[in-house]
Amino acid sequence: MSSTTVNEAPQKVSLSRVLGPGHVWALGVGIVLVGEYTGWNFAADKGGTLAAMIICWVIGLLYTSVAMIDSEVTSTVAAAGGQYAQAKHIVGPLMAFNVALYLVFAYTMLEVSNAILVADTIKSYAGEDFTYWYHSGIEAAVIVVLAALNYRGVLMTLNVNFVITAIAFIAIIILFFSVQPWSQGAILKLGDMVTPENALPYGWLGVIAGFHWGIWYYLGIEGTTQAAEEVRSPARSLPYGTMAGMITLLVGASITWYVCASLMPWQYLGSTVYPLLDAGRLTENKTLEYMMFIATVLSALASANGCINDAARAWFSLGRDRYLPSWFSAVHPKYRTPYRSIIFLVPIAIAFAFISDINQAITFSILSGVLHYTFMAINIMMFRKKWPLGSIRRGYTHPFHPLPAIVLFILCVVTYFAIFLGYGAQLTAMVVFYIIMSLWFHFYRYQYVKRGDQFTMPWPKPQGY
């Protein structure tokens, strides 16, 4: 054997840059679209049907701000981990560690919610013969099968997500035109369902209380940033894919509200787990009913699939920077995926699916998401202050700064209050959990971090340093 061969350094295996704007759209919309099939409607229980519409657009403004901020910072810090990588370079290691935890728990609990939803939806048709073991078996199967798909490669994963997300979205469009929206009174009866007497049954406090569930309209669109290291052109793919995703979701959410609010009284709309499936049933058209049943399952599968992708990338990034054991940073030599991180999170998701109900899982995901959005408002302000326009190359520059950051922060504060009204104990418990994890990282884990290796962007020193 030659000395050249003996001394040759092993080639480092990295993630593959194989994704385009369509895959970014499939990742973002795929994670979120399930929120139009279930979850958003619980806002009607808090404030009435009109409140659910107001919340749809106000929370849409929150997420438009999220998308704008993400598009700028992630196209500049194009690394796996998304907002974690941003926090690491802009704020500091402790914030980065917390942001990564927010991401992992938000996506993992959203994945759990989706697995429960698939099992619950099938159970609603299977009847009394559907035992606990059948239900648990479907939850486990959803998580394991989708994890195996993610294991085999990100291109395959997001190609599948593109197809099933498109089918689920087209189903909403077909339902919309099938109920003759241009002819109120034929099938839709919005005037009978939303009257001056019941429009806002609990006043404006009910609108604020509904912010909690309004997050479900769009929760997860920020997951597009997790693909930053695997897109061919971050400066093009991330802004286009993310903003196209937000437009898709705003259209879908508005259509969903209009159809459901025109078919169901607010008391029922606020309690059902399957608003779009029930809308299909209420048309008394079996074809539409079965279409919405299939689309509900597909939307949950697309969301769970994207969540596994995103949670694994955040966990992988923590391992790569030694914030967690570097064992998690392994990339599969053939499939080029963070396979150990994918496998590690599977039993955690299954355990939560077995012990949680869907409301608990959704709330856990929402709380982690809102903590993360609060960071984003602070992050973009620090980013623009430390590296003003012109000081570094940006892939995309979002307009209207600092207005999106201010709007985002204010709406996050309102959402905290809304969550406190309904889930104060859970909010307190989660904050305590994140404080404990911060102390663990600061006093124990950070000693293993190679401090000079964690910062990878070739930027000049920040302004004022």
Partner chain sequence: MAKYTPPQQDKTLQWVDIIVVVLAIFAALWLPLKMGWAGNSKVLEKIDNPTWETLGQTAAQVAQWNKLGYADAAAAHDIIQNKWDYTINWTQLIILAVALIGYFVFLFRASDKEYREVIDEKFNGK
Given for the second form:
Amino acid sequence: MSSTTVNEAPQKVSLSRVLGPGHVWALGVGIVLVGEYTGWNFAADKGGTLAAMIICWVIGLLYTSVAMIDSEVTSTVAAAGGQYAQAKHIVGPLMAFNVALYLVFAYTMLEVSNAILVADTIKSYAGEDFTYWYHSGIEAAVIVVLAALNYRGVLMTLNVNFVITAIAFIAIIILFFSVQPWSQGAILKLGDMVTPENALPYGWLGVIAGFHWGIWYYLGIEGTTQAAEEVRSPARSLPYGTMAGMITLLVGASITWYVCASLMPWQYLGSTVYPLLDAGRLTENKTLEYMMFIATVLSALASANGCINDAARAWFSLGRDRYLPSWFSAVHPKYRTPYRSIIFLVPIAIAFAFISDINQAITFSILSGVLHYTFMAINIMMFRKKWPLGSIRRGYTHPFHPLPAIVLFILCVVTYFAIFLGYGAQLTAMVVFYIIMSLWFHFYRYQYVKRGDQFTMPWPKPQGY
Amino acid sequence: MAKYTPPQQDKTLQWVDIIVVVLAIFAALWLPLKMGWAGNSKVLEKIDNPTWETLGQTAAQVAQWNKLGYADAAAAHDIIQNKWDYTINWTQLIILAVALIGYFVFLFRASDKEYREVIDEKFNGK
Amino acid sequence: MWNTIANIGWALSAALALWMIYDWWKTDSTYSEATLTSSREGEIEAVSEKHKV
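Hand over the structure of the form predicted in complex with the partner chain; the form predicted alone is what we had up.
Everything in the complex follows now, all chains and molecules, and the chain you saw is the first one.
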């Protein structure tokens, strides 16, 4: 393999630092915004329309905690792999291995659900003769074209994401103002759709059960940290981009709920795959409908694009530390991307796009997400204990510690219970999978890992060791 | 403390590792789909000859159903009457709780053991 | 129209997949494995970020 290179000291290649705060926003919001276009509404299915709104804000609190905690840790540990590198420096190698798997699972399954969403959306217009073959063709194109874009370089990838994410977000705003939100009864009929009888059809248990899908309003915002190694000034750009992203999403989620809840009976809202597109249809304005069609597709593309970026970075980091064969840690000398990891994940994504349906793919993604947030709550406690304030320079220090961590932890426990209500077997299967992988790593794979080399930050020794 | 030198991993073994991981991923994701474990606690509460009234829809709601392409109550019946069954299966809940807690306990304890080696080699081994 | 677009999707996927595999093969045979896997975590930070109080 190496025969063609002259035998000098091997030239160094690394990822390139080219991104600014706008790209961080585009990566975070790009991944998540599709949640407004599909997925969040399944919370209405599990608990009713009012539950979906309560959840939107409670889970918003969970994610504000995530964003605050994440900003502090990541502005200090800025490496590709994001939370993976954090776990490695703060908790330990096995935790890091698991975190990387959470990331790869969460993002790959999110990418899969995006591909399915694009195909389903098109199918709703294409009619009966749009068979499985055509459906799969759209899914394959979404995954492969975006993978190729990612392969060619991160700057172009995230520039594209910035543009399409912005369009998809503006579409929600335009829809909001076109339905005259100030005059209920003209187009919006919140009082008719949500009545005291149907607001919480399953009572408060339904609200808890809905937490599961509430995650989908925001899942992936923490993905901004994956870009850490490619951002020009991570200590500043990452907190800024992540917080700006969180604000964008809170606004987007509230507007989306208001418009959709005012237009659809809750049973329909809970079962549709594209609530915002349906909202566009229900305005009976063709321009709005087509705008929402395009925006739905664009939001899914932006999300899949960001997911490919993030999943590949996490997989790449695993190879770099030899947690997986180091073959995966190759960087393309010209495009400066983790090209082998990008290619490796393509067939896996395509396979699942062909065999699963959208809410199953989303559930897989959510499960890994919640395991990940549980880790984050404990991680920040350990971070503050091992390196108290003042012992190292932090780019950002989050306020009210340990309140956000405690809130995050409690909400995670509630969400496990919520997933259990309806998806218990799937949750148990996932946990068993992670247990098996952990045993495999701890007792077998870890022998190939260099010990001291894993700790790469120029920090002092942690307290208590 | 002596620096730990990992053994060289054979090319073939590297491939075996990759295949193991891929197989595990497929087993974890595909098996629940195949076995129909995913989201299976919904029950269709059938109503014979449904009307919009028996389905509990008001006139304003019916207007929206019509605009969405559901011309009569029968068409919307399956969506409206497909309900969640939130009866808690305590055995299953306890199994899940034990698995989850056991997983996290093992995760943090084993990580800590490995972490101590890392810190030892990085900071004390000099 | 959508069916044609889906077919173009298949063709595009195949073409780009082939391009990626070709480029991957070309890259792997042009550069040594040591060069390709020379990226190390934290190396850039060591230069740009100083963790001094």
